[in-house]
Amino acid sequence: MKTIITFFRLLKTAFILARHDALIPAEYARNVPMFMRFVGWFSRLFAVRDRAKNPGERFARALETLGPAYIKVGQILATRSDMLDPEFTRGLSRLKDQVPAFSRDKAVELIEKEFGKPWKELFTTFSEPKAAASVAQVHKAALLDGSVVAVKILRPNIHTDMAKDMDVLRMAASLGEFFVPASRRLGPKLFVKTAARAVMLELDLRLEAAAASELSEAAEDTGLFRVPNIHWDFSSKNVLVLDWVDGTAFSSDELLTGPKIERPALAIKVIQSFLTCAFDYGVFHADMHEGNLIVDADGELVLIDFGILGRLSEAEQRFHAEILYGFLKRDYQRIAEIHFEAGYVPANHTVEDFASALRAVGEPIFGKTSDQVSMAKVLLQLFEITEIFDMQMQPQLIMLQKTMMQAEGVARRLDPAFDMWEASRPVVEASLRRELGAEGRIADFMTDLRRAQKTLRAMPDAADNVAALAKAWAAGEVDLSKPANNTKPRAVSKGVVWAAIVAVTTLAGVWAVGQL
């Protein structure tokens, strides 16, 4: 029954897109195959007239009607004016922080239900909604001690609505893999699974508070950005209270015209703060669209909305820093070797062939600024290469790639001549000096030492087990020559057993010495 209901929701999704002339917009019909052109023509028979002229705005309004999960997709697309028609992304920009809000009265009702007391016992003032996003909205308020704060409140029924949206996206991903086999390599079902987990974590504001606290440590260490202070006593699962930030939102046109804003320097800060967090701390803000970035009166970059946090393991940090550094140095052989070492490329291919393919992508764009490079063409080439070399998309890295695209899109809007390579260089070089230099080697040695110690600590139990087995075997209670589960018999000599006993005993002795 749930599957049938989800299927009808999928049909509803297609119908809503058609009603907004957003399924295959008329403006782009000539760019699609004939069959899809026919689908677009047929869908427009159901379109309501006098919709917005901008196809991006029509698509955005359809996503707003569909729900929060769809809005998230639109927010990602809105940052890619270099890949999509700028007119289209301009229409999508309404999704960044202009989602329709629910009423102040409803917000007050939710707060009083959450804390079990009248709102005036928590705040002296509480404003109308200041900003609304896909899963929550923000009000400006003052605490009893006079502190000016931002109060973030989850949307009513958001948990139920989001679960329904994700069910539809799962079905769409499954149908896509079934009807378009070539899409399986990109792992749409795995991507939806990863996205669903991240989104559901976003629906607990206690976790967002913890994420903000974690990123604030990187902010303090690097000085590249700032995180608002959290008021833990006034925060819960459905409500988050943190310092109010006065400044200019990145989604505002004032950002592009304000005389006191140093846009090229700000663009560099956006990229470097993201890369530093990812490569040096293994944790990063994973939703860096323009609605989540502010420049304050001092010109400092401020990050807000920490509902989605990305993480990289130590190995992934190193691999991706080396890959980016390889492109900076045009060392395609090393980039290829890293892919093989990480297991991203199957061993039936050769490093040399993969290095040559990477060179074909890297050389045409090296040293060029963003306004000289079509990222759409670059990404198309990369996808073609990954298909040729049987590379599987890594679910744990999709979020990193998505956020890098967001950050680069934001930086490009600030500075059309933005040079991604030069902005990345200091961060990547510093990261590799630490990882591959003396400090990194010592850290690796200590990690290996801890692993060895953990293994040795397990030796006494292992020695007891082997000794018990040997005793039972010598007493005739166990016949090691008999097959298990009807497998072919295999003789086991006493020499092998005693050799095992001696080895375990020796290692146990080493462990014991280490404890002295």
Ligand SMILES: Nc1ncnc2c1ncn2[C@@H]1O[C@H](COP(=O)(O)OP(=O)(O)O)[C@@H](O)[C@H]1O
Second form
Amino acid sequence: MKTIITFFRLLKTAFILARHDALIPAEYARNVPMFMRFVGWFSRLFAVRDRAKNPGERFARALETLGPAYIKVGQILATRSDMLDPEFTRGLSRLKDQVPAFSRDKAVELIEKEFGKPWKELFTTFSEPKAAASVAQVHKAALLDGSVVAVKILRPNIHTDMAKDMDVLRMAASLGEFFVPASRRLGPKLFVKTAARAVMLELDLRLEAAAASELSEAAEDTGLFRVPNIHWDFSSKNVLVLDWVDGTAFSSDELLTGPKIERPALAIKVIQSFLTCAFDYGVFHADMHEGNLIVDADGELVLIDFGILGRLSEAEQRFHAEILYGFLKRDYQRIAEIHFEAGYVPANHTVEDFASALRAVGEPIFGKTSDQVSMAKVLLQLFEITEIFDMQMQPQLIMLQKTMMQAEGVARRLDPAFDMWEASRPVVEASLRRELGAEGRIADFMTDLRRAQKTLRAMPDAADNVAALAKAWAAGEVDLSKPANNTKPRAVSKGVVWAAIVAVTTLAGVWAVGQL
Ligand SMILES: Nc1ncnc2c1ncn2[C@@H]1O[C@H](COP(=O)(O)OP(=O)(O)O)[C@@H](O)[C@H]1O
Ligand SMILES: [Mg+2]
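Let's compare: the form predicted alone is above, so bring in the form predicted together with the ligand.
Expanding to the full complex; the earlier chain stays at the top.
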């Protein structure tokens, strides 16, 4: 029964996409099998609502209509220019995460239900909504002890709504893998699974509170940024209470005009706090867009919104620091070796070829400030290289690069002459010095012994497989006469597929007649 209901929801989704010519956008029709091309052509009969030229933008508009789960998935897709058409992801990145707020009364009702007492016993004041996004909204309030706080509340019914939408996306991914074999390379089912997990994590605000407290350790140690204090006693799965931050939001125009704001210094803080967290603490704020950054009255950088946290294992921290360092030193051979050591590049390529591809990216930008170089373009070039060299992109690596791009964009807006390399150099050097310095050297012998093993363990499965395969290959243990076990056909029940075809055609017919 649930499958049927999900299926009908999927149909509705398909129709809304079709209305925006985003089901199989005309621009991509020739990349799909004949049958899908027909579906695309047919769906365009209904495409009346959206004439945007960019297919990503049309897709974004459709997702906004479809609701929170789709918006979240769209945001994740927008960061994947490594596997999707960059033109498409550019359009998709215009996706708006703003939805109408629910009322203050409703918010108060939710709070009272959550804590089992009248709101007056928790707060002295409680404002109208200050900001509303797809999963939560924020109110300003005062606690009985006088602290001024931000109260973040999840939307009512968000858990069930998300679960339903995720079922639909799972079904769509299965059907997609079945009908469009080319899509399998992108692993839509795995993508939906990972996205669903990321989204579900955002739906428990206790995890956000924990993330905030984890980052606050790095903040205190380094003094580069600040994290508002969390009020754990007033926080639960659906409600998060943290100190209200007074200051200038990075998204406001005042950021660029305010007389007291030291913009170049602030730009450096943005980059350095991100890199320090990533390379020295292995944990970083992975959503550093302007809505989540504030500069307070003392000129301190304050981070808010800890829904997405990036993590790097020890091996990955060192790996990424070495890569950046390699670029700073223009030591492309070393960067290439690191990639091979970590098993990121399959062993059928040579270190030298890879090094010269990296040189092609690195040399033109060396010594230029970031107003002359677009980091986004550099990353795109790097992604192209990953494709040529059959590299499996690691989700953490993508997240790190995406956040670096975000942070660089923010820094550059603050200071048009901002120099990304100069700002990152001290952090990267310090991080490597610590690894290789006095204590580092003593530990190095043991580390080197353990390193290969540790790196392998730290990499997620894909790289693991590549590295293991490379090793086995070198040892002559690979038997090509046996099929690899990851090529087994994807399981989608034939019944569902046929039901899908019949139902789509029937409903489309009914719809078409209704339109006449
Ligand atoms: N502690 C805070 N102090 C001041 N404003 C805040 C605070 N927390 C959130 N806000 C405001 O609410 C907005 C949304 O909060 P945020 O935590 O970023 O939620 P979302 O996950 O929905 O983006 C922020 O962009 C900011 O304007
Ligand atoms: Mg936010």
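No experiment lies behind these values; they were computed from the predicted model shown. Positions refer to the first chain, counted from 1. For clarity, a rigid core is taken as the largest C-alpha set superposing within 1.5 Å between two forms.
After superposition on the rigid core, does the Cα atom of Ser313 shift by at least 2 Å between the two forms? Comparing the forms between the two forms, which are aligned on their rigid core, Ser313 does not shift its C-alpha by 2 Å or more.
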